[in-house]
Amino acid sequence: MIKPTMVSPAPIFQMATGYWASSVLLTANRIGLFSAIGPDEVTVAGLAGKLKLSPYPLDQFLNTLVSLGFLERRGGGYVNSALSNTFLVEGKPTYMGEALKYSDDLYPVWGRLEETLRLGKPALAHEAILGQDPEKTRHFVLGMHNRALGMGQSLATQLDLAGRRKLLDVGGGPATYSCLLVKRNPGLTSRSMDLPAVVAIAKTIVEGFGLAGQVDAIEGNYHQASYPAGNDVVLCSGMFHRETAESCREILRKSFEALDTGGLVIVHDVMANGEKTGPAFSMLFGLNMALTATYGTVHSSEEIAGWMQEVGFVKTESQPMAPPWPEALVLGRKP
C-alpha cells in the first residue's frame, strides 16, 4: 500500500501573510522612523513625542522592528540595525528609502490585481508615475536613483566600454546609470533622454555627481521616431518590461539607426527564463509591471537576443547581473 505524501501547508500561509512585514516595513519608512532614531538611541515615549505617535501600540511596533532585523534593543530603548543605518537613514549615500516608498505607492495596486485580470488594463496608469501626480513621479524617479546606486556600480563593473565615446540612455530615468558608467570610462560623455518630468529631476542628479559637463539629461520619448544619431553605445535599460515584443523591435531598429558602424546596444532589464515560468521574482515583477502599464509584462533573453538579430545587430550574448541583482543583459553589435 502506497502511503500518502505528507505535504505541509506551511507555505501557505507564510505567502499569505507576508504582506504583514512589508506593511510594517513601508509603514516605518513613510513615518520616518530610522531617520528619527539615526545614530542615538531612543525610548518609546521619545519616538512617540517626536514622529507625534501614540505610546500604544508604538511599543508593539517597535518590538516588531526588532524581530526583523531592522532595529535593535538596547538599554532601556531602540537603536537602528547596521541594515537599516546603512540603508534606511535619509542622508545617507546608501539611502533606499525613496525606492521604498515607491513600493509604498505600488501597495493599494495590488490588492486590485483581480481588477486588472478582468479589465486587462493596469490599476495604475503609468501616467501618474511620469508626470501627472508629481509626488508618485518623484517616488518613482528617486526610487530608481536609489536602486541604481548600487547596481549601477555593478553594471559599470560588468560592463567593457573601454575606447568607447558616446552614450545615448534611452529611457534613462534618472540619469544615474549614465552617471556611473561616464565616471568608470574616462573619455565616455552620455546623454539620458527620457520625459520632461524625469529629466528635471535627473538634472539634479546629474548636477550631484558633479558630471554636468559630462553627462546631458534631454527630453525626449523612447516611442518617438528616431533617437539621437552618432552614438558607439546606446542603453535600453528597464523599459522592455513595458512593452510588447513588436514595441521592443522597434527599440532595437532606432538603436541599431543611432548607432555608429561597430556600435554596441545593451539591453538591461529583468528577464525570464526561456519557458516563461521563473525565476519567481521575474514572474511576480512581470505582473507588477501589468498593474502599471498597459502592456506591462517580462520578456526572456533569448526573445530579445532574436529581436536584436531581427533588426541586424551580429554576435548577440547574454550575460546575468552579479548577486545579488536579478537583472540580466543582452548584447549586440552593429556590423
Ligand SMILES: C[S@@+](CC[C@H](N)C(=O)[O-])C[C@H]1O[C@@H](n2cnc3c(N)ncnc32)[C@H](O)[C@@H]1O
The other form holds:
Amino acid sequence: MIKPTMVSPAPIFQMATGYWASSVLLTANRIGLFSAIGPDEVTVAGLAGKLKLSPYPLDQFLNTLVSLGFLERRGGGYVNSALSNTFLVEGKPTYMGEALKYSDDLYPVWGRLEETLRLGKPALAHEAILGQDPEKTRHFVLGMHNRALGMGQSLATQLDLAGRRKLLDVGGGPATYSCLLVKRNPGLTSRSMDLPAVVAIAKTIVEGFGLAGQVDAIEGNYHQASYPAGNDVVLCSGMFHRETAESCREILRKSFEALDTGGLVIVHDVMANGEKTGPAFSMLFGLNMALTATYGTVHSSEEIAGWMQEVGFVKTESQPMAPPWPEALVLGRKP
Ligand SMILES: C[S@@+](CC[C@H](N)C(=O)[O-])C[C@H]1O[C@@H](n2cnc3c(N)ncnc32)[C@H](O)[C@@H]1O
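Could I have the structure of this protein in the form predicted together with the ligand, to go alongside the form predicted alone above?
To see the whole picture, the full complex is given below, headed by that same chain.
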C-alpha cells in the first residue's frame, strides 16, 4: 500500500513558475509602463494608446501588476503603488529601472543554464557587458550604480574611514561607492580603477555627483596594471565573485603593496556560508556569475579572510551588511 506523503509539493510549483512574476515585472519596466503612468491615473485604453499596446491582454497584465503590488486600482483606472512610484519611475533619485534592465538582459541567459553546465563556460560572454555591446554595458554599469546608490548609504555609514585620505577602488565600476564614501568622509579622495568602457560611463556619474576633483575614474585592468601606490584604503567591491581563489589572492597581494603601513583593505561582496550551501540567494547569485563570467562564483567570508592572512594582512574580520542587503564585508589591516 502506498503511504500518503507528508511532504508538500508547493515549493516545487512555486519555483517552477517563479519566472512568471519576473517576466511581468521586467516587461513592465522594459516597455516603460511605470514611467508612463507617473503620478497620473490611467485607463487601459489610455495606456494602450500611449505605449502602442493591444488592449487585450493589457487589462489582465495591469490587474496582474495590481496582484503583485506594483499598481493599485483607482476609480475606473490604475495608479502606481508606493513601491513602483518610488523605485520604478524614471527621474526619481531612487530609480532602479536600469538595474532591472540588466536583470532583463540576463533573463534569456538563465534559460541557457544547461549549456553552461555542459560546456563549463558562461552563456553570455562577459566581454558583452564590459564594453563589446554598448547598450548591455550601459545597463550593467547603470544597474550597478542603481544598486550601489541603494546600498551605499548603509556601506558609507557602516565603514569607519575617519582620518583616511586616499582610497583605491579596484574594479570600481560606476564609482558610486567611491563618490558616496568621499562625500561622507571629508579629506578622502579616491581613484576608481576599471576597464575603459566602464570608466567612460563612471566619469559621467562622478560629474553628476559634482566630485570630479575628488574622485578620479582611471583606466586599468586589475590583473595586468600595477596599482597606484600611497593609499590608506583599498576597496574591492563586487569583483571577487568573478575571480578564482588564485586571482583573488593576487589582487589582495597587489592591494597589500598599494597600501601604506596601517592601511585597510575592504572586500565587499555577496558571500556564501562556510560550507557553500547557502543562503539560497548567495548560491543563485554565484550561478548568475557562472552564467556571465568565466570562473564566476560566490566565495565565503572565511575564505577571503584566509587569503588576506596569506598575503600578510592582520586583524581580519567579517561583518554582515545591515539588512536588507545580502552582502558582507571582510576587512584586513596592513601591519
Ligand atoms: C559587479 S561590478 C562591481 C562594481 C563596483 N565595485 C560596485 O561594487 O558597485 C565588477 C566590476 O569589475 C570590473 N572588472 C572586471 N574585470 C576587470 C579587470 N580585469 N580589470 C578591471 N576591472 C574589471 C567590471 O568592469 C565591473 O565594473
